[in-house]
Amino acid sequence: MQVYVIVPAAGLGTRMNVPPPATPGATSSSAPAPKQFLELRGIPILIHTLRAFAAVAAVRRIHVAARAHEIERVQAQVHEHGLDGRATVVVGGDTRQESVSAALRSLHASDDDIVLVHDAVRPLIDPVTIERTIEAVIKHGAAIVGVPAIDTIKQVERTAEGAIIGTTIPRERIVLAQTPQGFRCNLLRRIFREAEADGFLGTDEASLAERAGVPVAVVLGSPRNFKITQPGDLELAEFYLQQGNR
């Protein structure tokens, strides 16, 4: 059994609104930078990623998604870093789901072995989460990195004036769904090409294995395994990256 993992890091980070590091004949009219090649302490979002789960013994191989025009950037990083040995970058996809199929159609991998997807800018995921997101899916075949609810959840309905409370839910019943996101590789490939046949777009890779009827466990997971988003999450990774001397 063998462990790899799919990175996808086509997004374009629209929320995020960050101009580029500056560089020389560059213009006031540089587009932002897409949020996976924003820095955290000199090192790009993406590079604290891959080191993260090339840092766990039982991965085999990362494959990372990325567009087409910027697969050499996300090369000469990996080669910067060091991760030649461990991450092969492939062409992603307009969406997250066509990424993660486009890696994975690229792994050499068997039915039994194991899948692992994870966001790009979640940088601060640590080893001791991924090798129990891995312990999960040897035991029930598909499991996912989630927190319990803390605030009080509120159903609402939407209307042009606002939103209007409809019910409460219970938080023990609600788990906020992070990554990675892992399953035996051929339930994976099974849910995406399902999901392909009939036109469905999952919003992550449960929602596909949910739709096709398959059990998720649930592993615990951290406050500190955020997705990077808006502008103050740079601040808060960089706070926790200094706690951790990452």
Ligand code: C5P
Second form
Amino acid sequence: MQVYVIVPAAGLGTRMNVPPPATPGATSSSAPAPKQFLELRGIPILIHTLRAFAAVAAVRRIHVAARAHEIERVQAQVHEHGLDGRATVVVGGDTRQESVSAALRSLHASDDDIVLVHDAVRPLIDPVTIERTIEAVIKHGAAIVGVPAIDTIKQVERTAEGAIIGTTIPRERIVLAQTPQGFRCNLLRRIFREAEADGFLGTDEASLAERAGVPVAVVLGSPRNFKITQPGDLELAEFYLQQGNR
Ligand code: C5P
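Switch from the form predicted on its own to the form predicted together with cytidine-5'-monophosphate and print that structure.
Time for the whole complex; same chain goes first.
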């Protein structure tokens, strides 16, 4: 049994809205840099993410999905940080699901191998949580990292005047889904096939499993493993990195 990792990194990061880093030799562009290429302590976010998985001995190979025009940039970063032996870069798609699907097709994995999918923009994932996810997939066939809800959760109706509360969802029944999300390879291939056949588009892999009636276990994550989404998130990630604990 081998463990493979898929890192979707083909997002546009439209919510981040910060100028591109001044990279020598980079072509001039007024478009904001996708958030996975912004730097934390001088290292691209994507590379922090890849390093966390490369630090786990069980991980055989990492397949990174990138936009076609960013393939060279990602390959250069992978090379610069000595990860050539661990990571392969493939062309992603227009949605996260399509990017993961493209990377999944590029894997030469056996049915009982394990595939972990992890957002490129969650660089603070720690190797222990990755290992716990692998163990949970071995035990349950499917497992994701999640954190309990701290705030009270409201279900709302969106109206022209804004959100109107419908009901309160009991907090103890809520888990906020993070990544990695791990599956036996044959199961992941099946739920992707079924979703694609039905035209279903999910924002994570677990949602594809749920609709197929597949039970998915939850491994306790940490608020540190947050998805870098908005400009202030960079400072928070820098802060966590300074603390020295991922
Ligand atoms: O957009 P969202 O925050 O859900 O992105 C989660 C992850 O999916 C990011 O790492 C992003 O780069 C990736 N993604 C992708 N292909 C897309 C859209 C998002 O690989 N077309």
